[in-house]
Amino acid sequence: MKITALINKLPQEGQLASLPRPYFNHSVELKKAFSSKDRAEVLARVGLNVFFFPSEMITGCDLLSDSGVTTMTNEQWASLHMGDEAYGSNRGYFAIKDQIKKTFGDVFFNEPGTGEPNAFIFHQGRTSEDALFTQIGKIGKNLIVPSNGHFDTTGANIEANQMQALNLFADELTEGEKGFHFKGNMNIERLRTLLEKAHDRVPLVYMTITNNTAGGQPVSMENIVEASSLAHEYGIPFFFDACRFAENAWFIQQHEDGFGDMDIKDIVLKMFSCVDGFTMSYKKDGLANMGGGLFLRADGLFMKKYQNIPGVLLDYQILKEGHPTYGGLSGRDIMALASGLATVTDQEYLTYRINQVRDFGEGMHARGIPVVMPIGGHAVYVDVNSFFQNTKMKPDDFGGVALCAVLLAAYGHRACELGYFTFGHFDKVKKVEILPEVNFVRFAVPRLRYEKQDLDAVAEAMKILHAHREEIPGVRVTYGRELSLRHFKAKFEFKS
């Protein structure tokens, strides 16, 4: 009784300043050791582009994308051995689909020789971004594809097939508010001018949550259902890109009037009870190294409206990917994938993740580096154009490309730049750089993988590239100016 007297005087766990993770190490992989001068000269071969820099020989940290590179729970390894590699209905199968209706709703799921075939397994997300607008795009010409900010793959998709991939940002993420939390928003105003005007043009409408384009930033649940019920006014169909849909329920949570004593599994479930289908890449906030799906709400407007899709959707998947209970994926990484579903809502995991990416965020903005505030929740987002002002650095010097290079060069951390040059394009007629309305380079934190002391390591090197920014020379694009998703591709050299 004294010590139980005693503890409840104390300062409870949850109030101390330095609290535990919520996990525990369980490998460790050591790094080789390479010098600046060996990552600074593999980098001029490879034409400066990140991309294409051999992964051993960063020593820092990389943060190049937080796609594919979560550390896995002993869940998932044991989970990995349960695999069934069987080429039709193996044990995943039934796995994944029992975790997707408790996660999202019975209603993305049918089961089995019920109802018409509307969850569809792929190897990733793109590839269910492919199958989507492949057939989208069939449907009339001139068609528009709106969302709050369409990422790079997403948008290239659309446009493959001969549709207007439309971003309508938020105006509080262009207009720099700092204090308002839900920058990922979509623009409902001008969602609504665009439906007035051509909503004959739109055949659904797509908001990524959180908004990877948009410096990482959440989606409101207001916003949601403001965007959802503009789309069904006009008939059209309300989708999510809800690669970090786990992350954007805890801003909900903590951060959205009336949602604060709600557990994240609910408010996930009332976020899709507002759309009619949605695509995911399960490298994100599946908390797995491979997966993607694309999954119709039975009773949605999407299945009432586009009647043959669904058929032709399943005869995509078994063209390109295989029998539709493994979509292009082992057994044993649907097992991983279905497992991981499972934790990636827990609270405690949320909480230590996010606050992880804020503190990281606000270590750099302590430091005087203009990033995006208040910090998303799977990335810090360097304002390039603010971080170069007052220098000689032009637009088309592509500062965010040359920081990313003397970044990784000289502290072996490797960043991506999501800017000028990834979501620009040269118009070959005028022979100028259309530019995008942002220009960030991307701190995408990887989930599980690094502690303080490592983004700490990487703040501090920014924390000195800023000092000395007047130094840092612009790039010339060498190789793949003119290409499409041409940032995956092109190759840089410094300017003299």
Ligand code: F0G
Second form
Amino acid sequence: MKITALINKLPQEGQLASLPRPYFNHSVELKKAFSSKDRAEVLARVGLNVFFFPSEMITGCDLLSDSGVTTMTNEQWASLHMGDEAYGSNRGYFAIKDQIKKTFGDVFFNEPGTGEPNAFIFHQGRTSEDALFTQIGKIGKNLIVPSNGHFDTTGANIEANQMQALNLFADELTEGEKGFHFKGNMNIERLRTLLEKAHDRVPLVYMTITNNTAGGQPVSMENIVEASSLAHEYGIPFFFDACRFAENAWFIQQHEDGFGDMDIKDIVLKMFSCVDGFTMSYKKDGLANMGGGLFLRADGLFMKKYQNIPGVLLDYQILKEGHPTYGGLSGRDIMALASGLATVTDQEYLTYRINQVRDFGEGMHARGIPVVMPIGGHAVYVDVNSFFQNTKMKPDDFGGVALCAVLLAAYGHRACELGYFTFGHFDKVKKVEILPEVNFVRFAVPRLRYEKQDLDAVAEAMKILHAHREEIPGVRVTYGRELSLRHFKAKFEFKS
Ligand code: F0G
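What does the same protein look like in the form predicted in complex with the ligand, given that the last one was the form predicted on its own?
Okay, now the whole complex, with that chain kicking things off.
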């Protein structure tokens, strides 16, 4: 009794300024020591392209991507051991089937022998996109696939099949509206105008949750429902690119009226009740190092409208990846994935995860770095144009590429340019750069991997570079300016 009285008198656990993480380190990797001179030499050798920089030499934080770099839970490591490498119907197949039905809804995984095939496991997100858009591209000519923001591989897969990938960003994204939490929304007015004029050229409407290309910003339930209803009004199937579905659900719970008391799992089911299908990279909100898939609603508009496609997809999967019961993954990967998918909707995990990214971003903001606010789910986005405002940096000096190179060489942290170089292209006829709407450097935070101290070090390094922004030279492209997906392949050198 006495101790209860004392505890009641003390500040409650959640009210303390420093809260413990909802997990502890299970296994760690010790880093090797490298100097900034070592890093600068190697970076120059790989043409300042951070993708080619050896990860073993990263002495700081590797924030190149949040994809496939999750630190797995002990349950996932244990489930790897339970992997069954049978050629047909391995143990993991049943685990993933049950987990997909639980997480997204029964309608996304027909039991074998009942109904058309509608669940296709692939080894990555982009393989699922390739499978889908290869078939969609055959439906007609001059097709347009609108989205609130296509990821680079998604856009590239659409265009590789002679369709136009159209981004309909919300006005709030570019207008810098403060206090609006759903800047990842689809621009409903622009979608309506497009469908009024050209609905017969739109085979499906796509929505990325959270919106990676638009600063990792979430989409509201209201916007999901509106976009879905609008697509359905015109008889057009509505799809998610669902990579970060759990993080998106958390934002809905925290910031949208009417969802505060709802469990994340129920919010996810409600979100997915609006779609006719989705593509997925489990390397994000599957907490897995590998895995992806394409899932079609059994009673949805896509299955009704494009009746021959599921059968073709099944053959495609068998030819390109493997038997439908493993689909390009090893049995052990599938086990780890099923376990990760069960964990990712955990309230404590998600709250910690998203607050960690927010604190990192707000720490940058407090140090005077121009970041997209509010902070999104998986990454902090630095606005390159504001960063270099009033300096000599010109658009085709690719300040974002230069910033990433200097940060990596000087302080050992790896970020990536998602801006004028990544999303822009070189017009070979006019010999000019065609610039995209957004110009960011992204700091993606891997799940369950870094601690506050690590991320504080990145913010501190960025503060120093911001103070020296006048002295950061632009870059010249020495190879690959005119290539497709050029950011993965190009080489650069500093201009001075
Ligand atoms: N869609 C989105 C929104 C993504 O962010 C990604 C990957 C994909 C699709 C493709 O998935 O890598 O499994 O083939 N994004 C990673 C990133 C690479 O760094 O943002 P994948």
